[in-house]
Structures are given as structure tokens and as C-alpha cells.
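Shown here is one chain on its own, the form predicted on its own, set out as C-alpha cells.
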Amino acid sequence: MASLENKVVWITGASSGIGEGIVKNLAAQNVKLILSSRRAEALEEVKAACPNQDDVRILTLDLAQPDTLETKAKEALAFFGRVDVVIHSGGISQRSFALETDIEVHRRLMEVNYFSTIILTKALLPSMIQNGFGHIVAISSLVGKFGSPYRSGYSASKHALHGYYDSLRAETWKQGIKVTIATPGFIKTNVSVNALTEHGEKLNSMDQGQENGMSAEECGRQIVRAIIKEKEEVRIGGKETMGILVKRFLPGVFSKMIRKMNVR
């Protein structure tokens, strides 16, 4: 794909963080946008910052309510008659020891981060295949490639995305479907502030890594560039992204390193 011009792009988690950063970069690409999250007022603010608001639609949804998502996908398709690109940016993180974390917290992480994206993807795929084109973008994380302390459930949910979308890519490439998985590292968002603790409460504090991380807008720029270049996977962040290579080629060294990291 040389350009996103005139494409219909649906972004979940568009009201803040990486999702908002993606919207800011897409708004300059002459695309039609569908913005989704739970917070209508916040979405209106994001829309107001877009230069061509006539080409922006708002669709509130809650990724934790799976029974509503197929209907939401139909609503998204109805706005412009199609969805060319879907960017699954909505999600929730975790900060708690595995041994102390309630199983319901793990279930919520999987529901929001994994199952919701699968439901929306499956709802959109038939129309994408019929049109002969579709691009699915999953926002994973570096911990979708390796685990780290305090993030067992979050890491598991992101690992699941890689397994599913790598498989889907291999199954649908002949039908014109592209799949990109983005693995951001430390990005300055409220992901840690909103992260779930062992009993499901919000952490309400920002990790040092996030505080000193890349801006959400720069992360969004790199994700949009990866979509245009039709990359299968893209690492985004600072030196922390080297962890993927260390894990792959020096797994013993990585294991010792991750134990000592200040991860909260």
C-alpha cells in the first residue's frame, strides 16, 4: 500500500494514548476515520482536533462487553459502506504478581485485549474479503514477545494476539488481507495508571519506563508508517526493544536480565 488516501480506517482505543497518537497521524493522510472507545466526550475532543471533521465518525463501544461487538462492527461498516483498515488499539494492562492475581483479572485482560479484537476482526473479515482488500493492525507490546514480572496476565493476552494474527495472515494473504502487529515498548501514556492490580483495582501511578518513554504521537507516526509499508511486525520504542533480540539469541542472559529489571 503506497498510500492510505481515501481509505476507511477504524481505530479502537482512539480517545487517548497510542490510539489518539495514531489518529493524529492519520488525520493528515486524507482518510475517513471511525473513532471508538468507551468515552464519547473524549472522542469528540479527538475528532475536534482533526482537520476534516466531515470524514470522521464516532462509535462508542466497550471491549469488555463481547455480546455488543458484532453489532458495533455492523455500525462501523454502515458509516462509509466499508472498513479498509482496522487498528485494534484499545486494551488494558496489569501490575501484580501472578501468585496474587485473581483469576477474574486474568479473564478481564483476555476479554479486553484478546477476545474483543478477534470478535471485531471476524465480523469485518467477510466484507474485507469480498472487497479484495483489508488491513488488520493489532497493537501488541514488547511483553507480547517475552514475559516480565508484574505483567503475567497482560503478557499472556498479548502473546495470544501474535499467535492468532500470525495464523490469520498465513490463511488470508491470497484474499488480499494484510496483517500488521505493532510491539511498542515504553510509550508515555496512562497504560500503567489504568493497569489492573491483583484484585482488579487501578494502579493509579505511572511506571518510570512510561514516564520517560516515547511520545504517543511519535509511536502513532511509526505505526502509520508501518501500515503504509505493509510491514508484518514492527518494534517501536527505545533501547528496551533490544530485549526481543536478546531473548531470541541469548535466552539465558535475558532471563537473568529480566529478573533484575525495575518493572514497576
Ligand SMILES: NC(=O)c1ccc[n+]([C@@H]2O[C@H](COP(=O)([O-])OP(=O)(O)OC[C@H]3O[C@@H](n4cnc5c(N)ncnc54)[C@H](OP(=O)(O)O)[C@@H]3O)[C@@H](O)[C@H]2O)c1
The other form holds:
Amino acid sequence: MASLENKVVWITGASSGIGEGIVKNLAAQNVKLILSSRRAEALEEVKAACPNQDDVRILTLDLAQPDTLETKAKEALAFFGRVDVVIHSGGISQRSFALETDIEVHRRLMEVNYFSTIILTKALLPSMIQNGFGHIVAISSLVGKFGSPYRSGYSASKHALHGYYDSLRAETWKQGIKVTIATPGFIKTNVSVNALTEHGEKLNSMDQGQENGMSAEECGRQIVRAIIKEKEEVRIGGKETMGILVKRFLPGVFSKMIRKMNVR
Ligand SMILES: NC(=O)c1ccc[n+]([C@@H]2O[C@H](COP(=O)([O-])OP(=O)(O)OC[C@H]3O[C@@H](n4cnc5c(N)ncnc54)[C@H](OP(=O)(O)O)[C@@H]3O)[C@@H](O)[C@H]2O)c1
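Switch from the form predicted on its own to the form predicted in complex with this ligand and print that structure.
Below is the entire complex, every chain and molecule, led by the chain shown above.
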């Protein structure tokens, strides 16, 4: 794909962080945007910053309510008659030890990060296949490639995305469906502030990793570039992204390194 010109792009998690960074990068291009998350007011603010507001629609949704999502996908399709690209950036993280974490917290992480994503994807796929084109973008994480302390359930939910979307890509490439999985490292957003602790409360504190991380706008720029280049997987961030290579080529060394990781 040479550009996203005239494409209809639906972004979940568009109200803040990486999703907002993606919107900022796309808004200057000639694309039609559908912005989703729970908070209508925050989405309105993101829309207000877009130069071509006539081409932007807002669709509130709650990724923790699976029974509502098929209808939401229908509403998204109705705005411009199709969705060409869906970017699943809505998500929630975790900061708690596995031993202390309630099973309900694990279920919530899977619901918001994994099940909602595949429900929306499944609802869009038939029309994408009929159109002969569709690009699905999952925002995973470095911890979608390896486990890390304090993030057992979050890491599991992101690993699940890789299993699903790698399989889907292998099944649907002949029907014109592209799949990109992004694995960001530390990006300066509220992801740790909003992260769930062992009993499901918000952490409400900014981690050092995120505080010193790449800007959400630069992350968004790199995600948009990866979509245009039709990359299957893209690592984004600083030197922490080297963890993927260390895990792959020196798994024993990686295992010892990750034990000492003191990044909450
Ligand atoms: N920042 C990082 O370092 C980093 C690294 C790797 C991966 N990621 C991933 O990047 C994605 C975006 O996170 P972020 O860093 O941009 O954090 P963020 O600033 O906290 O943004 C999270 C987004 O998800 C939305 N969201 C959360 N729960 C939702 C729900 N139940 N229903 C609908 N929308 C919901 C939020 O919108 P509302 O509150 O308006 O609903 C917000 O727009 C996540 O999938 C995260 O796992 C982040």
C-alpha cells in the first residue's frame, strides 16, 4: 500500500496515548477516521485537533462489554460504508504480582485486551473480504513477546493476540487481508497510571519506564509507517526493544536478565 489516502480507518483507544498519537499522524492525511473509546469528551477533544473534522466520526464503546461490540462494529461500518483499516489500540495494563492477583483481574485483562479485539475483528472481516481489502492492526507490546514481572495477566493477553493474528494472517492473506502487530516498548502515556493492581484498582502512578519513554506521537508515526509498508510485525521504542532479540537468540541470558528487571 503506497499510502492510506481515502481509506476509512477505525481506531480504538483513540482518546489518549498511542491511539491519539496515531490519530495525530493520520489526521493530516486524506483519510476518514472513526475514533473510539469510552470517554466521549476526550474523543471530542482529539477530534477538535484534527484539521478535517468533517471526515472524523466518534463512536463510544466499552471493550469490557463484549455483548455490545458487534453492534458497535455495525455502527462503525455504517459511517462511511466500510472500514478499510482497524487499529486496536484500546487496552489496559497491569502492575501486580501473579501470586497476589485476583482471577477477576486476569479475566478483565483478557476481555479488554484480547476478546474485545477479536470480536471487533470478526465483525469486520466479512465486509473486508467482500471488498477484497482490509488491514487489521493489533497493538501488542514487548511483553506480548516475553513475560516480565508485575505483568503476568497483561503479558498473557498480549501473547494471545500474536497467536490469533498470526493464525488469521495465514488464513486470510489470499482474500486481501493484511495483519500488522506492533510491539511497543516504553511509550510515554498513561498506561501505567491506568494499569490494574491486584484487586483491580487503578495504579494511579506513572512508571519510570513510561516517563522516560518514546512520545506517543512518534510511536503513532512509526505504527502508521508500518501499516503503509504492510509490515507483519514492528518493534517500537528504545533499547528495551532489544529484549526481543536477546530472548530469541540468548534465551538463557534473557531469563536471568528479566528476573532482575525492576521496572514496575
Ligand atoms: N504505553 C506503553 O508503554 C505501551 C507499551 C506497549 C503496549 N501498549 C499498548 O498500547 C495500547 C494503548 O495504550 P496507551 O499506552 O496509549 O495507554 P492509555 O493512554 O492508557 O490509553 C488506553 C486507551 O484505551 C482506552 N480504553 C481502556 N479501557 C477501555 C475500555 N474498557 N473500553 C474502551 N476503551 C478503553 C482508553 O480510553 P477511555 O479511557 O476513553 O476508554 C485509552 O484511549 C494498549 O493496548 C497498551 O497495552 C502501551
